[in-house]
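Let's start with one chain on its own, the form predicted alone, as structure tokens.
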Amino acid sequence: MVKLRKKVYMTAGYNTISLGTGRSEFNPKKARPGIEHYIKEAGQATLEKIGGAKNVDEGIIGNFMAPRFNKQGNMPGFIPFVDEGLEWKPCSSQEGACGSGALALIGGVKSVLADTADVVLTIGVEVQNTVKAIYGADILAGAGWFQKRKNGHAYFFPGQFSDRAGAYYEKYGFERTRKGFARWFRNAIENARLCPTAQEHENKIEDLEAFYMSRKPDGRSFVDNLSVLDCSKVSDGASAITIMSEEGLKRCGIPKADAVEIISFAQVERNIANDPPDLTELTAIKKAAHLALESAGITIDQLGTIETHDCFSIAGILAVEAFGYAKPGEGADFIAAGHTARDGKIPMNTTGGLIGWGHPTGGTGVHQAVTIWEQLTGNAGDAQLEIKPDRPYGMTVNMGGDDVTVVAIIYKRGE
């Protein structure tokens, strides 16, 4: 359990659009921006909010698979590409599959705690629409153990989470579970419609739950227990935010009320070579979330909003149970009742999450942090929640692989 030795803040977040199927700008047959475009857009937008590159001490970039999607390695070298004022400053990268973004965030937190930096520019990025979906699935399978991949489904991770969904159906009921999935999908799209950078922002389907229920899983064309509506997006995008000490805020002229304080964080790792101990439980997410809450000295009832890693709808249901909002087998009912909607007991994924906003894998953890920063500081625009005084905290949970690399972070508006 981590106890922070001094105050650490995040501020000045920015998201590019999440580009991919669903956005009117996206055309798979036309040239699209490269990975360097997204890094520069996000980085420059954040620098503009903090008074420029001169105020930055260090840069960290989170990315998963640029060597395969983009034939590009040595990602730290792209931080000076953002602005010439960043050249000659220390930069590094973090990789933990889809959890790479959050690993970059806590890397910045550790630098501030170690007194080696007062201002850390953190960027998360992935550009994945460079290959056909089936080839992309093989690249993303690198988040799992290769020895297991050799005998896995062609769509490896949809297959992994399809197995989780199948186990949940068998244990708790097919129709009951699907109703929870349908509401999770509805919430994702309705929230994405409120966020102009979301991949599903332009989605016009009227009865989302009925639309979802009409698409039954079909193993002949995809996987046995999930449909494509249960899956996060293939996305290109980047997010950036700065991590600062109190001295860093002063240097950049940013009041604490425009920042969020990082109250606690936890990072856990499950053995990638082992199967999950229980297909109907996200064990690593459960451990990380509860360690972060314990370190913060708060309960789930004090959280005003959560950004959780819904790479698949079953991950949303299992996360609700892992956090403690529902008993095992009752997560689907909790969601179907509207409790995770923006007007529910615990609003989750308020700009759409991975299913609605998009999932540029290495960037997702940073996007989650930007969303919490926007919500807690009142900068979320049409997606803004009412953050109540008795529930002033936010939490992000970013997962890499099948519940292997997990980071949970607790935030509160700066004061």
Second form
Amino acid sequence: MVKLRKKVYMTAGYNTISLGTGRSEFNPKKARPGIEHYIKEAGQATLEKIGGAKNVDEGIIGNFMAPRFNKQGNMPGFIPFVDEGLEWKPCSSQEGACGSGALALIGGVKSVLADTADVVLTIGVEVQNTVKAIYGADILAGAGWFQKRKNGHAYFFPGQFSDRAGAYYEKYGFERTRKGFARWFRNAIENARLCPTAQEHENKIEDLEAFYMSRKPDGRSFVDNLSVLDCSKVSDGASAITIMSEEGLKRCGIPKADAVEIISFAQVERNIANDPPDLTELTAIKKAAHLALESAGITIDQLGTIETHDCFSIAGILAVEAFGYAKPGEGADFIAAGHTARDGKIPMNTTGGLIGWGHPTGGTGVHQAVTIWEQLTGNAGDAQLEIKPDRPYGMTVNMGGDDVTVVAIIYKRGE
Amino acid sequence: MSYEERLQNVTVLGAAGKMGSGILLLTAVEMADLMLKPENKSKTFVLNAVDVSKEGLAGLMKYLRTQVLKVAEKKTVPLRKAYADRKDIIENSEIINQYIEDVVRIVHPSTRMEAAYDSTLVFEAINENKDLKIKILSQIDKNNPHKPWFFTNTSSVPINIIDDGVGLDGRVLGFHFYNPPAVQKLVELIVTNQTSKDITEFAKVYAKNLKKVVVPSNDVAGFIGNGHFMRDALHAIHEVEKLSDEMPFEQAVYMINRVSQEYLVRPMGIFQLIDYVGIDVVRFIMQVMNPYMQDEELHSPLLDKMISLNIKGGQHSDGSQKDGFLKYEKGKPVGIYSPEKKEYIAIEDFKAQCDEKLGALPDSVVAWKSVVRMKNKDEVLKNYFNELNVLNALGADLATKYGKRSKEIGKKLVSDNVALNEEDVNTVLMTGFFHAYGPINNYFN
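After the form predicted alone, can we look at the form predicted in complex with its partner chain?
After this comes the whole thing, all chains and molecules, with the earlier chain placed first.
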């Protein structure tokens, strides 16, 4: 259990749009901005909010598969590309599949804790629309053990989570589970409509749950137990945020109330070569979330909002159970009853999450932190929740692979 | 001989042509899928791509690779299963590439007719020339010891004539793909008086595996599709000729083209369709059909004139539209040919004037693109055509007349026993021509 030896904050978050199917700017036949564009846009926007590059001590970039999606390695070199004022400063990158973003965040937290930096610029990025989905599936499969690729599905990760969904259907009932998924999907789209950068921002479908139900899983062309509506988006996007000590905030002239304090964080790793111990449980997420809660000294009843890694709808349901909001097998009912909607008991993924906002894989962890920062500091625009005094905390849970690399972080508005 | 055995050695004649290349692609993919079945792995599959043009065959192999790539990308899920025993190919990209190699490996391009002498099935997609077809098929049949089955893609020559001409005793049927075969779902199936049941059954299974919609047609030149299209085109040409008494030719073409598209809610105007098929091809089909028509002349001096002026339409080798009745820029009509001035006149120059003459469309007008997807399509169209029919305007009158004529043509195809029933006529027009509704309807009563 980690207890932070000093106060650490995050502030000045920024998200680019999540570009891909659903956005009117997206045309698969036309040239699109490259990975450099996203890094620069997010990085510069954040620098502007903190008084410029001169205030930054260190840069960390989270990215999963630029070497394959973009034929680009050596990602730390793109931090000085954001602003020449960052040149000659220490930079590094973090990779833990779709958990890369949160690894970059806790890398920054550790630098602040180690007194080696007071201001760390953290950027998470992925640009995935460079290849068709069928080839993207090959690239993303790198988040699993390559020895298992041969026997895996063409759409490897949808296949993994389809197996989880199938196990869940069998144990707890198909119809009941699909109802939960339908509501999860509806919440994702409705929340995305409130956020201008979300990939599903322009989605105009009226009866979202009926639409969801009309798309049945079909194993002949996709996976057995999930439809594309159960899946997160293929996205291009970046997010940036800074991690600061109290000295860092002072240096940048940022009041604590405009920042979130990192109350705790936990990171756990599951052996990638092993199959999940139980297909109907996200064990690593369960461990990470509870370690973070314990470390923060709070219970789930004190959380006002959560950003959780819903790369697939089943991951949303299993996370609800892993956090402890519902018993095993009752997560779908909890969601179907509206408890995770923005006006429910525990609003989750309030700008759409990975299904509604988008999932630029290596950038998602940072995007989640930016969303929580926006919500807790009153910067969430149309998506703003009312944060009640008795539930002042927010939590992000970012996952790499099939419950392999997991980071949970708990936040509270600075005071 | 089983289905698999029949498909172990196949020849496509005219394989580099527009239709032949599509037939070759679909057959190559079907054969590769058979080859990948565990029980067939030791068997050899050969698909001869025969064409007179060496350059055409080189282009064909390029086309094949591009198209098989698309096919493979769409069916990677089953392909992973088909290659499950190949430990050396793991990623989707590797599986897709292997599949392309396997399909291409089946195909043997050749300019020599002898390639077909070992085939058990021969697809014929050469020129619409009856005598040439009979000559080539006779040569193959004489030299081929396997008594091969012949599938002809002719869209206009009666199959009985080919059967009798070659002396095939029923080892032939018409298997008429629509253009482009790789995309179009429709196949017209035409049997002769002697075609054996085995061949017909095989053809149905083959069509089903290619995911085609089969519509049987009787052996009357032109069958259902061209039987409608040619007469529909002649109606349009006659209307243009009548209008040309009062206005320049190009304006008349513009008006009828617009009426046949927007007013009738069709995917393209009739003159654009003629250009797409090729003015020379349309004339040729009429010429082939005409001798078999009683009390009817399928011929247009206007088409003769256009061809004599070297205005032919059709497509460039990259698939883009050549100029014909209409001039195209980026696939969109921008001008119309004036045989009198021997040049294209910009549509912009007379559009407003013509549109005014045609009169406004009813408010309930719908675009073809949106109507084809509507669940209540019939209701929407009924409502629109009801309003159109009572509109007192030139465009509405021309459209109503056009719709009535199209229905008459459709009904005649049934009464002449070309089609078995009205539904088949509608299926051909809706599937093969992408019409939003069949010609036999109650919209123009």
